[in-house]
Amino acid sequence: MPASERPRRRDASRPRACDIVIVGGGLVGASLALALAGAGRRVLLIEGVAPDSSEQPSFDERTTALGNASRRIFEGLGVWDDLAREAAPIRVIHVSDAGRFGSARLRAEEQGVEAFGHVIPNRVIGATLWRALQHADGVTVRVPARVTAVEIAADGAALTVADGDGAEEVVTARLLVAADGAQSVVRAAAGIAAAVEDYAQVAITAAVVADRPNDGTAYERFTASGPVAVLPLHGGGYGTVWACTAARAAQVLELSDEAYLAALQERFGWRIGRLLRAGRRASYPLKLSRAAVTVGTRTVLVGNAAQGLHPVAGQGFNLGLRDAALLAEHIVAAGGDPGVPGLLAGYDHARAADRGGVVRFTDSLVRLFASRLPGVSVLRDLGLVLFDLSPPAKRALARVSLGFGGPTPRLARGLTLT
């Protein structure tokens, strides 16, 4: 661990005063901290696992499809040039209903853009963000560290932070940001409930190599047991996300590489040729989680702490990144106390339409293609065909990366925070 990241032992009886404490240094929390760098605020970022550790769940071999708005946010944060070296452009999106006639294609050139977005491994995004944080003005990083106690009052929050060696420190903050995931400790401490709906699916992820290098096409294939996404990777390979029942996932994870490739080939088909090699497989359960509210007294929730989505259509991180970008924008524009009720209410109102729209969109897709009700399969296939024939519908979907409503963050429009 670089010396600049090692926490210094402090007297727990003398609290460290911060303007903003971000709990959770994953993709969204690290992006928010970087957005606030140089803004004249004392920012503390707390993360439990070192970013280069094999135990870091946020920066594994899973891939993220960044929309163009997210790319512009990363450009504004000064990290896109590094990310672009390992980014694979999405130039075509192909959606199909397995075993049926419904399918649709979107081509970037028809929409007047070079690409709909880019696919990048999470480990690359995480490593890039954390390298930038080492030089971020006004941002202090505590890793490995965890929050052991939280007290929230009208004038601020007080946190007890334990370092990896057991040393504790009390930190005060005018604004406490929960970026610590779907099982958020901060959300629970703030007394904010979350509703969780289990999709009864598990996602299996792996990088694969086929005998046809990718041509920039991203595939979303809906099957009776769940969707299969196949995304282009830098270097010609593919990132795969196979959603299936928990029982089937347990079987798939036990297969040899050869048997796994055969099973995935049978499920996805031959659009990219014969599957030749597979990387390490990982899995995670698929659930929809939604916080009852996303702001509270001196507290705001971002990313998966606010909403955790099914990976269909790849909207989860893009939505969380817009959370971070707009929150930073509100804090910088308002000046003064970052945790006052008016600022948090304004941010919450500004994010409501986008957040609600994305949740409804992804949840509806999952339920529509999982439905076995009579006639539904015919209607959805007709819908895909009609969509494929409708230029206005394609233009609307191509603009999804800007959000589903409400103000688009300035960073997402290629502007500075102020």
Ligand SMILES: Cc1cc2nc3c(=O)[nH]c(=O)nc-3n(C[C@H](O)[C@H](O)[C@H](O)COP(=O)(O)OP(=O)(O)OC[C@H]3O[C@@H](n4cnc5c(N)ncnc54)[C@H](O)[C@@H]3O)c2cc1C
Second form
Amino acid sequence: MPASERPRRRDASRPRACDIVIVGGGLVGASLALALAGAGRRVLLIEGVAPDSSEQPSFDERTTALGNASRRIFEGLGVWDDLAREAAPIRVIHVSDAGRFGSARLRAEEQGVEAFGHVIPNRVIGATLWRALQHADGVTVRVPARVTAVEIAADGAALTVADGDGAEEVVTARLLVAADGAQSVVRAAAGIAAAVEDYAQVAITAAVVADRPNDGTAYERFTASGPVAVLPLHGGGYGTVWACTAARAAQVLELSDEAYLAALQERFGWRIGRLLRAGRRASYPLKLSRAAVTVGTRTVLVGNAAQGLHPVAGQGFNLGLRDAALLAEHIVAAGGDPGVPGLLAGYDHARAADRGGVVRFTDSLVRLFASRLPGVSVLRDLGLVLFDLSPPAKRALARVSLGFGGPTPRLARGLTLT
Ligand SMILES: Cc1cc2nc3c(=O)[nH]c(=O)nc-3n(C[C@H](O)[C@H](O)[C@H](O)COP(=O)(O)OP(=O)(O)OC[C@H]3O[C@@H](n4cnc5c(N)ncnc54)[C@H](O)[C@@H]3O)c2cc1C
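Now show me the form predicted together with the named molecule, since the one above was the form predicted alone.
Next comes the full complex, this chain leading.
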């Protein structure tokens, strides 16, 4: 039966005329919905895949390094205490260039902070956010449900929502938020173009256990074919992200656990001792995607729908969380209609410097360390050594979690939204 002929579900507990509809309840969308709880708006969060499903693309086996500003945002949202139970602090950051002399070490205590940030499994973040959403005032969730069509007009947006059982319904919004990831259907429906650059690298992630438990050091090791990150995990293990060419990734994914651990050990070295066990591997093609603008008629893009980054600097979600925090702040401060052009333009302007800065910083890091041009490797080694000796440079990097410019969201400064 064509979808248009199916009987429509009528459920009074589900608002069909909303102030704000957020499409995508992954890391950023779920955080935004929570930030808008109690703001006196009818908020609807639509997510295609249940947060505890093994198919969930945002809350999967990855681990996320959260900067201190993100920690403060989560404190403001009332979820940090739950997250902290499974968070591993990053007390030292060690950066090195494989097979060369340059390396740098940043210590949290030298920067006057207890930790640079914390590493938390994505599944834990998802479970925590969605648990909190069950009690979020003014927020309704629909999951599993997908947005299949979007129409945008000057006074609002109309979305066709298909539930897991296939029943379709139209909901309206005064503001439509695209939090539906790098392949955003909302972005496409809003007619906003995205520029995509392929890094020709694939990230392979896995949790591993070594014969030495972690001491709170996060390692970033640059190799000719891509960086390898080894992050401390709660419980003593490590989260690993190994970026390499697509052809190499296909081979690595086929290896037995034993052969994989040997290959990773060869790439990363012996700084954490012998690698003993590995969890499930997953792979992610790495691209830089950047929407031409982050706002349109009645529409705003946040998180990966606005910009998808290489994970080398662990900035993608931290940046997206600042999108969510500042958008909620602008909506609450403006009062009234959340989709008016002035509000959206103000938000876009306020986010521009941070967004541009993080994109440039991350992209330059990937390109600098991937370069095989004669002299570049010597220069970057010198750069690492000088950086290691330079307190101002270290201080600047330690402050990265606050954002790269523009206003820091109130939540990230430990304040409430108003
Ligand atoms: C290997 C790797 C490691 C990373 N490590 C870090 C890190 O340490 N620190 C950091 O800050 N960032 C990190 N990132 C980046 C981070 O994962 C992303 O920035 C983050 O996932 C973006 O969240 P999002 O909610 O915007 O998008 P997504 O995570 O893509 O979520 C989008 C959600 O929208 C849903 N959806 C999509 N379409 C529809 C639809 N039509 N209807 C309903 N729902 C829909 C999806 O099911 C999904 O739940 C890493 C990324 C990778 C690949």
